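As a starting point, one isolated chain is supplied in structure tokens, in the form predicted on its own.
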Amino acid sequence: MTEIVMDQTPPILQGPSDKERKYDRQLRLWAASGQAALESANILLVNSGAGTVGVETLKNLILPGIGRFVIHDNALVDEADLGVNFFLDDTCYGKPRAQCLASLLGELNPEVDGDWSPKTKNDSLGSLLKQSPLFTAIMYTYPINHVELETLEQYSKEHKTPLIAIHSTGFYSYFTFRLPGTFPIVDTHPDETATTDLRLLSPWPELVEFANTMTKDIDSLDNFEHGHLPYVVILLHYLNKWKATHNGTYPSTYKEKMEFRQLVRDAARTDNPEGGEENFDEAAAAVLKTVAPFSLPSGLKEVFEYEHKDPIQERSTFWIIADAVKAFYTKHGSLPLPGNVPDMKAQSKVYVQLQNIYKAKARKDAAEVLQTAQAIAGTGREMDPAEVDLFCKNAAFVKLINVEGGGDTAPLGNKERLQQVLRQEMANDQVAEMTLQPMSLFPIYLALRGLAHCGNASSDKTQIVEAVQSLLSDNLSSEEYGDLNEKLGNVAEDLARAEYGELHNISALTGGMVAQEMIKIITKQYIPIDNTCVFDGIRSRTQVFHV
């Protein structure tokens, strides 16, 4: 009889840490790597005007756990602030607004370090930028002093720091991201079904051998085994049959694919107790998606064709791996295999075998890309296999942001871009009017930019229109200006009705949107907007422009 030892201590099970429990939901979105990027972020807010929208943005960055923030705000708290800013109370009256905001925002998350400026009359924005650790991103709110704006632009250019402009007035708002050159995103988090790449039209030897072995005597298999063949194996078997009767070609047209799908359906057994076979239904349903020749995705094609203007950027890890993947594509006519296999009806051991075949091929492809990348990088620089593996798995969904530059604080040469977008939006409005579709929000963006240039408090409808005309220059026709001025006038009236101030609910919503896009930039995950988003609070609509 086996002796039972009662004094053995069972192993201690380690549960999630306090931090993991605190950030559980967001860790499911951007994982530990994204959280680490957030916790190392150092954010500067240059607050001006009513300042509510900037504070609301910062709130939504502090809650998920950025590492550090600094608020630069020259204003003292007045009665207007107490009426519009949730993060100020009566005890703050007459005190530096930056100090009060930093203190109360810091209470939201004690793990985040907060600071404020200016603490003395001699403290300027320039001195703050020189004395502080390097900022991960800088955001500023309108209206802003032109000298401070130039200081921020110079810092952004020198340190390649993302610059975010935010403007909220009345029921309208917009924000613009000005990124330091072309911004690549590898971990775009595509839908899992979109990443499925089974390579049915170009199977490799191990997959062919596996499929041939399972379907060697397909007609003599019993009902259980026949009903548990993975649909990958089924499709490969009947593709070979199709090729044998069609001069060695795969089904390519829609008509041919329908005929092939019917061929697969007809092969299912109906004399079994179930009256059909689920695995053959899965195979038939997958025909249109999986029986298709490879084509290079537009996003990756843009990466392959990108012409570098900055030699330092060209030697970055991303571009070295991109060049290695391009070499792989040139050699094989396909991308590295992602390696994931969708769920399907099959016996567990067979499904695991199939998974291992795809994973082995994915590891082999990634190893080849790593070897090429290492050769490009040269001696003395080690490429991270994890980065190469991530790129290979997401190669079809890599995205470049800010390819053309631009941005809200772009130089005067950007007038041509504004005119181009305006003409396109006005043309779209003509079609939208006939089809009863919503009209463009671009006039709201122009009106807010005009308002920022002529100053909020003293602005009227005429001044806003004139400011927009100076932004666009004189290249528009009188007819174009006539249509635009009418729309600008309507927006200007709405701005005047709000007395050019901020509404807290609009600023809170806008702050949430800005923070969401900033997190994408900081973590380099998901696809951020490119590059300006306008919000119409009256009609509850948003629209994105590249200006």
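Since we're looking at a predicted model, the values are computed, not measured. Residue numbers count along the first chain shown, from 1. So that the term is clear: the rigid core is the largest set of C-alpha atoms that superpose within 1.5 Å between two forms. What changes on going to the form predicted together with its partner chain:
Glu274 shows a C-alpha shift of 2 Å or greater between the two forms [criterion: core-superposed Cα displacement of 2 Å].
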Second form
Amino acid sequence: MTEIVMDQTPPILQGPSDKERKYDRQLRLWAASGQAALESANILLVNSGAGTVGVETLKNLILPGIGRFVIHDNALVDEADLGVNFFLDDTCYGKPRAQCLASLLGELNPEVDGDWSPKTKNDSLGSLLKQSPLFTAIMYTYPINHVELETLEQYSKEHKTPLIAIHSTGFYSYFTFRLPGTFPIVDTHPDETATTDLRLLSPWPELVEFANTMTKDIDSLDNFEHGHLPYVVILLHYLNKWKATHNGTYPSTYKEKMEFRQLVRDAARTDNPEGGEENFDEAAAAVLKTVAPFSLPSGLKEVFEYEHKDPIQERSTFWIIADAVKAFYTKHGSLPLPGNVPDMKAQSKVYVQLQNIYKAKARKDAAEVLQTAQAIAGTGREMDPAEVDLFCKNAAFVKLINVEGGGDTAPLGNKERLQQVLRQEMANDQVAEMTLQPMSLFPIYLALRGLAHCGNASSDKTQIVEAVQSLLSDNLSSEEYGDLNEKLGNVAEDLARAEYGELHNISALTGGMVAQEMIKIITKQYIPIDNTCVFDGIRSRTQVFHV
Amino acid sequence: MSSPEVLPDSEAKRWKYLNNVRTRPGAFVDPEEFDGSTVVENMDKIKIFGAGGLGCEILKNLALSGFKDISVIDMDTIDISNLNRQFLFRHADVGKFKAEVAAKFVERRVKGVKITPYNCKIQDFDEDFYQQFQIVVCGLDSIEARRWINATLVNMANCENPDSMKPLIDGGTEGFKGQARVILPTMGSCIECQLDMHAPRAAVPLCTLASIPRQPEHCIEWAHVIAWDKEKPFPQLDKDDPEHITWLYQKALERAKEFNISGVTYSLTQGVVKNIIPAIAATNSVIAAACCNEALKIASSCAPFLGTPGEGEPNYMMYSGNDSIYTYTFKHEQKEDCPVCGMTARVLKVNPTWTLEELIESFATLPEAQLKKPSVRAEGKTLYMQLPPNLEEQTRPNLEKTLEQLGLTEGTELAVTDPAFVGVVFNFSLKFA
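To test you: the structure above is the form predicted on its own. What is the structure of the form predicted together with its partner chain?
Below is the entire complex, every chain and molecule, led by the chain shown above.
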């Protein structure tokens, strides 16, 4: 019996490799392409203070397999480190903290290269940056000294490197992503239910013919055939019927859609054991979502309307493809068809045929976009069909992060911008108070900025509040300050007890979020925050701000 | 083996950052009600236990939060696919027990902490065992296990004995999403009250698998459920055996070819058969830390915690990280008719012409019951018992009778038990449709 079975079971040749097995759970999120991007990433951490939050972030990047990391940390390991940082032990006393961290973090994943700095008195952050291979992203934690911060900002400007600031003290934390320019994401991984684009209101000839063939004698179909009509076909058939009795128009008002839905429901046969037909239930359930006129999604609109500063030759392939899709849209009044069809009750053969009709149209549209893109790019640049396909499939969900310029928005990070956000948040709070919604976490962000401004562990509540006031400058009215000071005062008081120290849980949580965001930026999948996330460990809440 | 005693002076230096916060009231706790001088001593004595896939993160976090007496329960052994996030384990540890390896690692790394591992299921222990703990932190990977520990703790809770009320902190993740919640047994919403937050996934209808497959998943499920049963290539399906998965994969591939369906891969086969949920270190970090943060606040009282009893006080945090970062922290209300912690019976809509068998089968898919092997009694009379075998045989004839025939009327109260939840009685009140 065993022998027979051995003959029948093919060898596990096409089974996964060790690496694929190790990374299986994450490959299901970002696939081999995302993994390849991670494995090419070179990450620098400039560590300081209690030194934990950046290390917890690195842990969550090393485990999934980034290519390389470097830790720059001027501290020597002391007793207090052992009560907060998991990646140090008591053999590390007095040693360079960077060295011990690199070693214990390195154990997490033998496939990742690690290094540390400064190794000698002559090594500085500046010399590290000069000698090291280009960094994919750099993160630093507070209390970083301002000379090193300036060095990082210089490097980031020169090499267009994403810079991530992280601050974790007591029960509070925030982190900010400074990206080198407008950052487009194509592979946003929208919810499955959102991605259905069936084009029922603008079917193309092949789809029309298919549906007509299946439904031309719909009433004389036997129960099996009738009960296995794909709902796409059912809706197309009844939309035609509606058009014929409504002057060639489709249902548009809510009332009309309800009427149409009832029309479809009434068409189901009930003289059977189930008392109805599942495919007709599916059709009725799909009416509101699919009988809807097309409108250009806001994310894509922003892409189409983006004002470039660089000439075409310097733009990334994303923008070239975007231009080609824009041309497609201008010409046809619709986007390239994504081509997926949701599952539905149908005979296998029929379903596959329907799927192929959608796939064929999608391929045709993508081919047209590719041709246009190639024409825009010119002869010097080869456009990648796979990249065009990805864009076409995801066109409705494309997103721009960190859009530069843009109307009256003050430059990120400066006083005017802080005041703008603060005013907006205080206004939101007034509404929130009345509607029993949670309050803004912006005072936490300000308090942490204020603490960093003070720069030392003995900062008390008053000093932190004064530092925030100087950050915001004098343009706020005393009434506005009054409003802010109460909320700010509580946060500052709670912060002060921590004496600039980190709580492990808060740093571990923040490290999880920062790593997640870095993975999105590196893999260019899923939608990153834009651009600052604050965590309130008292109430267990986060909030994202654009500062 | 415990690590060498750390000198008190260096203890103070070592735990400086933690003590600065946990021994001071901060801005949100009334300083009159807070005694910082006893916090460290109290927390040193607390027995806390953690379990589940978030275990590595939970152990690390609890050890660095000042807990000194930690127990960990896990029946699993280490698999290579754990290594991308369960960071206390290395390649060389594959095959060993998780609880043991994790406990040893953290004890060595964080001196002064005692960690007691148990290589078994949480269900292998009874109330007497759990009585010793003050706080329970769970990162389990099944709803059943969660419901079990919840029912156990709620059953133990007696408001006349404060020591019997043990906070249950529960966390779970799926890809970029997760939740952390705090349950104070009997004092607020419990896991059973919150069952509607985890709707069971609809199974693919048998007729789709058998005759009209359309998706690669249908072909795989067909191989898993129908072909395997028919051909029995191995005596017992082992979902972790690559040879078994390969067999299913090839069978699914053949079927897909027959119906012209594309997309069957080894990875998808594994995913469907094992119901694999994607998982990464980052999300696990967030959720485990959120849970342990609450444990620290509960143990020290140094700040308000999730699950504080009271009007409008949140007890549940939902986290989502795939599209920007969102948390939704809210209060899930206790249900009066919760079968585990509620006072009243839950209304069950039934048809009096149903047979007892049909009623019993419906308990499995009912979202507010989800009981797979229920035994039923009605107002003192035994209707059907799954166990023991002689009682099952005796009550079997009742299965064919209709509810009407059995004398059940509108308002009859049913007492339902299930071997997965020893000691819990699910009370339902019949409402005839």
